[in-house]
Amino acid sequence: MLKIGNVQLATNLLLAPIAGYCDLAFRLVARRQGGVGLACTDLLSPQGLLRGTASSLDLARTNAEDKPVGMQLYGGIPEIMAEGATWAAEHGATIVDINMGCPVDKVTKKDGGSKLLCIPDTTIQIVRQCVRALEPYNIPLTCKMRLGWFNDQPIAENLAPRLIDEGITAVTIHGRTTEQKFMGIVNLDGISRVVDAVGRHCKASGHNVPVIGNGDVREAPDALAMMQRTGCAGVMIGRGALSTPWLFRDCWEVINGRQCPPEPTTAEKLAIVRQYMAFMLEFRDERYCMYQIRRRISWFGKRLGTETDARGRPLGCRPLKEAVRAAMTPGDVYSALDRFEAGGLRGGGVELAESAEA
């Protein structure tokens, strides 16, 4: 298990704040499969939260089942970030996290995300003011960062100890640089260097701050390998969970030396998709539900249609995905799922282009 500040998690597995995907509906779907110790919101604009814009409030939506939950803020103005931290504390956050890892231009051009790795004095001011803002609420502050901006210039292993001195209670490190974005493979040695640097600093200073590894965890053995190779205290899973919401359950079993559970049946996988649909309709509206399911069916489809024909070839589910993308109403989607469960809408084999999606 993992403890972050005063918050004890049931497992050391965290659902990452995946931009555009980690809404309340998906967080609850993942939680219900088991193994999730903490789930994080999509990255949140403090200005949007403070202005009460509909999009920001939707991204920050949570409920009683969605606990413990981390709310992740992005930005580069210390005072605004501190106000955003206060807002999060007053609207259900268990933990507040500062995004220091997003490589997207629209975020970094405003001194947010991984740009904070390049302006350490500002970053320290942000942490300092956020810690002060959260003290009355007794809520921990954490950060998620990348190894650095450029591939040959590591930053995190030097910056993380400084942030710990300012009050950061956990560090999540994505094993890539901003320059890499999401290309290449995760740098486990880079994560290990951050773990070592934080460990040495904590031993000397008396702090107890865990480092959480992140990147390329797609199957349960990946999580175990990351922990064994880097010494990290926990694992944050992002894109790997989009097609496999039960991945946390599997990782937790393998990390604890048990057999990986059998993959859910087709009926169970379809029940997950239906539950996601129901949550979207409950928390948002039909328009949002249809937009999301059309884009998410490619992810869910990676684990559907895996049954094989007489020659051992995967049947595929391209017709199902096409039917969902063409659907006009939630009823149309449910009908397509029912037809697939009954044995229809099969074919297309393994769709290599979609299986390579980020």
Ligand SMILES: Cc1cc2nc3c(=O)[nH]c(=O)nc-3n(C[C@H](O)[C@H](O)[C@H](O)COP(=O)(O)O)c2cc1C
Contents of the next structure:
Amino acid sequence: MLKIGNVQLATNLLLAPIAGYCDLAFRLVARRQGGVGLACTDLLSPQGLLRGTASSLDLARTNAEDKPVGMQLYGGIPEIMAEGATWAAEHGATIVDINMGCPVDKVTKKDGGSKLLCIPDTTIQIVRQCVRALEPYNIPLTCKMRLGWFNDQPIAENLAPRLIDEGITAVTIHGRTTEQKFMGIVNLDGISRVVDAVGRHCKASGHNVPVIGNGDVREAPDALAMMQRTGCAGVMIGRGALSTPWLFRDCWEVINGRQCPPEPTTAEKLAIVRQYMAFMLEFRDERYCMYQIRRRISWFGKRLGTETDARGRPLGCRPLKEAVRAAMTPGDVYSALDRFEAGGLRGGGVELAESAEA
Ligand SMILES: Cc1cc2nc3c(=O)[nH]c(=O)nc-3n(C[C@H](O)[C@H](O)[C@H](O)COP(=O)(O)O)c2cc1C
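Starting from the form predicted alone, produce the coordinates for the form predicted in complex with this ligand.
Once more the chain from above appears, this time first in line as the rest of the complex follows.
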């Protein structure tokens, strides 16, 4: 079973940070479907947390049900990252994670995210100071990185062992480079090389640090294939969970050699959307709830309207998505969901079958 430092996880499946998506409401939705061993906040600015900026505090919000939870920090200044780690420890983090994978200019220009792959001395200082800051709280420090910056220059397999010597307790590896951003398919061989390098290092040094693979897990067999191909100890899932919050439950069954459970019924899927709305209204407000649901319905919609017509084509749910995008109030959204549940708002099946992304 996956253990990160002193934290024993119930499964080896992790919900990824996805900036703007994996807020408290969504983390709870995913957890309630089962199979989530650890969920992580979206990337947090330590400066924002320390200043008490409302948007940072909203992103860092957690509660008793949202456990165990990783809080992910980004930045390039060791002292500030360490202060951010202390803040996280004092505000409900089970684990603190350092973002070493974000490819966005705004983050990398300030030496954060995947820029840390290119400035190992700073990265080591960050890890060293964060580990020291977390020691009194007995909270493990982890990192999430990409394979490297340029496609032809692997970095993670060399950097990860050095970070382990500084006290990192788990390494999540997204099998892409910064140059790739989110293009192409995940490089399982690249993940495998990091698993091997960390494994060799742990054997020689006596550490016990799991590597968690990440990238392109959309269906339960993908998680099993990633573990079998790379030898990773756990799997982190991001975008797949946005359309399929029950994916962790499915993956957990399949990686344990059991049958994939039946897909939730339409009524159950709609209950998930309603639950997500209710959580957003509880933890945030109507404005936020409407903003999120209008863009998130495309993701949920990938798994709605999957019933097929006489010729075996999915019926689709384009009218439902349009109704939700046009909704002015949560009441409008609930009534669109009700109409869909009653058999209406179907259509656009071909588009659904062909669309690759929300
Ligand atoms: C819109 C978006 C936002 C993301 N935000 C974060 C983030 O805040 N922190 C992080 O470590 N990774 C972030 N990621 C990367 C994901 O955690 C994950 O590594 C990547 O999407 C590949 O996994 P997946 O194919 O399961 O989604 C983000 C990805 C996307 C698409």
